[in-house]
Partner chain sequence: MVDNNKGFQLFAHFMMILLALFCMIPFALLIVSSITDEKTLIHNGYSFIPSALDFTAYKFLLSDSNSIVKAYGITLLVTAIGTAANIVLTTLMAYPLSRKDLPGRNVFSFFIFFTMLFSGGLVPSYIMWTQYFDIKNTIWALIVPGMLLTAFNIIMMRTYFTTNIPEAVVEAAKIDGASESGTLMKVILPMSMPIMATLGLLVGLSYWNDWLNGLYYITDADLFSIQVLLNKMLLDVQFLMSSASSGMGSGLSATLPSTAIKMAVAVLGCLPVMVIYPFFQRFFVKGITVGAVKG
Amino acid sequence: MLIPGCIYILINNYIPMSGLTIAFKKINYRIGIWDSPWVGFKNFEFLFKTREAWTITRNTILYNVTFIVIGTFIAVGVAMLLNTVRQNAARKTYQTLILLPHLISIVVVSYLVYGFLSSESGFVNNSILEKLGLHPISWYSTSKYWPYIIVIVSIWKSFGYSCIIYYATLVGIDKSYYEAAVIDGANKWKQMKHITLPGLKSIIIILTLMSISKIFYSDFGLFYQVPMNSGALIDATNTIDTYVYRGLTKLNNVGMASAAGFYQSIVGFVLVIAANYMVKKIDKDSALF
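Please supply the coordinates for the chain just given, on its own, in the form predicted alone.
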């Protein structure tokens, strides 16, 4: 019974790894990938020797750290609130509403954001700032607001998925623990501290470790589509993935794109190993391996 799963993993996960050789070659389409000349680490130079290296690395890491911390906090909090809802219909409605943004295409999200922030017809300028007597803001040419906008959009779109996982874990906690805590006089805060959070600890660690493995990746649509590829926002929205895409559109060098993907994978792998090692030192039972 394992054979179909093993074949799928082999085809989907391991055979494509042969493409990593592209990162070390100067691809010549006329002679093919395997006969193209090796160039060592030359394809990696464009990531590190550019003057934008610091900006794209800083943006990629800081945004992802913010997403992990705030996203986990909000997802756990909403899951705990959802667990207090007793009416079945209301609970299913809330679950649907929470998960819905995760299912919306990032292109649709980008136009929803544009509907709010458009300088001429946007909801914020025309329905909020104008009524408050404030000057309209040219959102798509003012970069200082975009770190907050990116974080809000990302959390709104993604926290529902984690929230449902945390909620499923909460449902599995034995109710007798809470009944015993009530008999012992424990209030809601103590129940959360001594029953709910310890029950969620393992899944929080697993999801956090999985997020850390992608800390050098960025959601291309979030950083490219949502800001509408505005050049004025490049300092706040440029990440490794958008930088590689922009480089590809100019140079059409797939070796550079492969080098960037290889670099992201290696760094993510090292970070997961390091984070798991730290977790293992603190709590051996919560480590992934």
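The structure displayed is predicted, hence computed values, not measured ones. For the two forms, the rigid core is made up of the largest set of C-alpha atoms that agree within 1.5 Å on superposition. Positions refer to the first chain, counted from 1. Compared with the form predicted together with its partner chain:
Once both forms are overlaid on the rigid core, the distance between the two CA positions of residue 242 between the two forms is under 2 angstroms. With a cut-off of 2 Å and the rigid core superposed, residue 41 has a Cα displacement that reaches or exceeds the cut-off between the two forms.
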Second form
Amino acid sequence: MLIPGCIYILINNYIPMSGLTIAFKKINYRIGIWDSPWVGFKNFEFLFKTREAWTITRNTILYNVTFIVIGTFIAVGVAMLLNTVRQNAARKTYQTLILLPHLISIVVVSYLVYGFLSSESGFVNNSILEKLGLHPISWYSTSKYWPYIIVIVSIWKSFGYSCIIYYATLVGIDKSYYEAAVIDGANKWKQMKHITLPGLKSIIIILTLMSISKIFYSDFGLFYQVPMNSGALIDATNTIDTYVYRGLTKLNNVGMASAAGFYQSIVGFVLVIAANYMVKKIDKDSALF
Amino acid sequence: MVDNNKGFQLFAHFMMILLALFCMIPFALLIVSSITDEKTLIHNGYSFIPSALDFTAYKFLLSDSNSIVKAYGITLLVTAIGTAANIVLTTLMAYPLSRKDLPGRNVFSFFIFFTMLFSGGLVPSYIMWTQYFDIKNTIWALIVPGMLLTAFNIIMMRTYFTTNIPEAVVEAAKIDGASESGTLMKVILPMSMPIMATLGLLVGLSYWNDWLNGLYYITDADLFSIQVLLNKMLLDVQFLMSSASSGMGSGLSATLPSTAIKMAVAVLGCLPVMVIYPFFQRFFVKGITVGAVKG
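Mind sharing the form predicted together with its partner chain? What's above is the form predicted alone.
The next block holds the full complex; its first chain is the one shown before.
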């Protein structure tokens, strides 16, 4: 029974792992990958000499840190609000609506963003800036706005998802704690500080560590599709994933792309191990392994 | 929180309504724009309250022999095949792993689990699929790479088997002379419908929404799935025109409501999800909460 699945995993996951060696080769498709000459660390030398190496590392990490901090804050807050709502039907409806963005493909999300930001027909330029008497902004070629846009879009798409995880944990907190606290005269802040937040503590730490372990990876669609692959925005939107893709297809520079991919795989692996080690220290049962 | 404070209740409702609106408003803009009259669009841009409505964009998109109809068909086919194959493969992996008497169980578990920690990344995968499997521009490119089986789903299903199906049931089936596959088909599966439904929906959703495989491996416009088509149309206005005129005869392309069409295609791309989602909402929520707390 295990055979078909194992074969697939072997092909889909393990063979590409061995393919990481191409980061040390100068690929020549004509003579084949195995016969391509070894070049040692040349690809890495080239990669880390470029300005991009620093830009993509910085972008990937900074965006992820921002997502983690703001995202966690909002998701926990919204989960608490959701938990205060007592009408079942209303709670279900809110839950349904805030989760919807999570289920929509990033391509459709880029249309939504385009609807707001398109320079000729976008809602912001035509209905807001014009009415305020301001000049229209050509959003897709002005990179200074994009850090904010990316963060807003990312939070919009994902806060419902993490909110539901936190909410599921909140529901599990024993109601009698709160009843006891009320009898003892604790107000809302005190209840939140001494019961709700401690109850959420371990799941917050675990989810945060899991996100940290993925800090070297980015949502390709968010950084490639939403800014519409615009060249003017590349400083603000290039991450390791988009760099690898562009290297592979557009620049036709497989060497650097594979070096960047190798860099991502190895650092990513170290981070997962480290994050898991920390989770284990905090809560043995929540560790991945 | 125990809370009888009316004011705070109202505040919570108010905030949640605001957040729900924050989530819904972009969709509203999308839908309204897609049915706005083209002249109004060119003059006023996309807006929530258009001065004139017009359904030409949809009439055009849903006319026969159009590339959108075709892309829809491909996406449906890929989603159906992919989801079915994924669930079968996942079950075949998860069931033996859930049995304590499987020889080398830990080795298999690690074999699967390790893929969650480490991956070769895009470049080697891309080279392998295109150079050695010749998958470029075939329908398999949309189904096979990366999506057919994921460690995460296997672990989720295995956990369901081990926690929700008592060992005694399996033993009883064995004593009654059922083979391993018989046990799986007649005993385990009927008891596992909740997890099958949850995983099936999540996998189906990821196939419906997938555009990366299409972006990487498909260049032939005849094989575009709806998401890949959407992607192409947004980035490339020429493409919108050419694929549009191939359906309608070139004379019409000048009068095409292209600003509205863009939005109409996007509506069609997410419509099935928006229609199905409210009915299966609890499965999605379940999938998230089960999956988040370690598989």
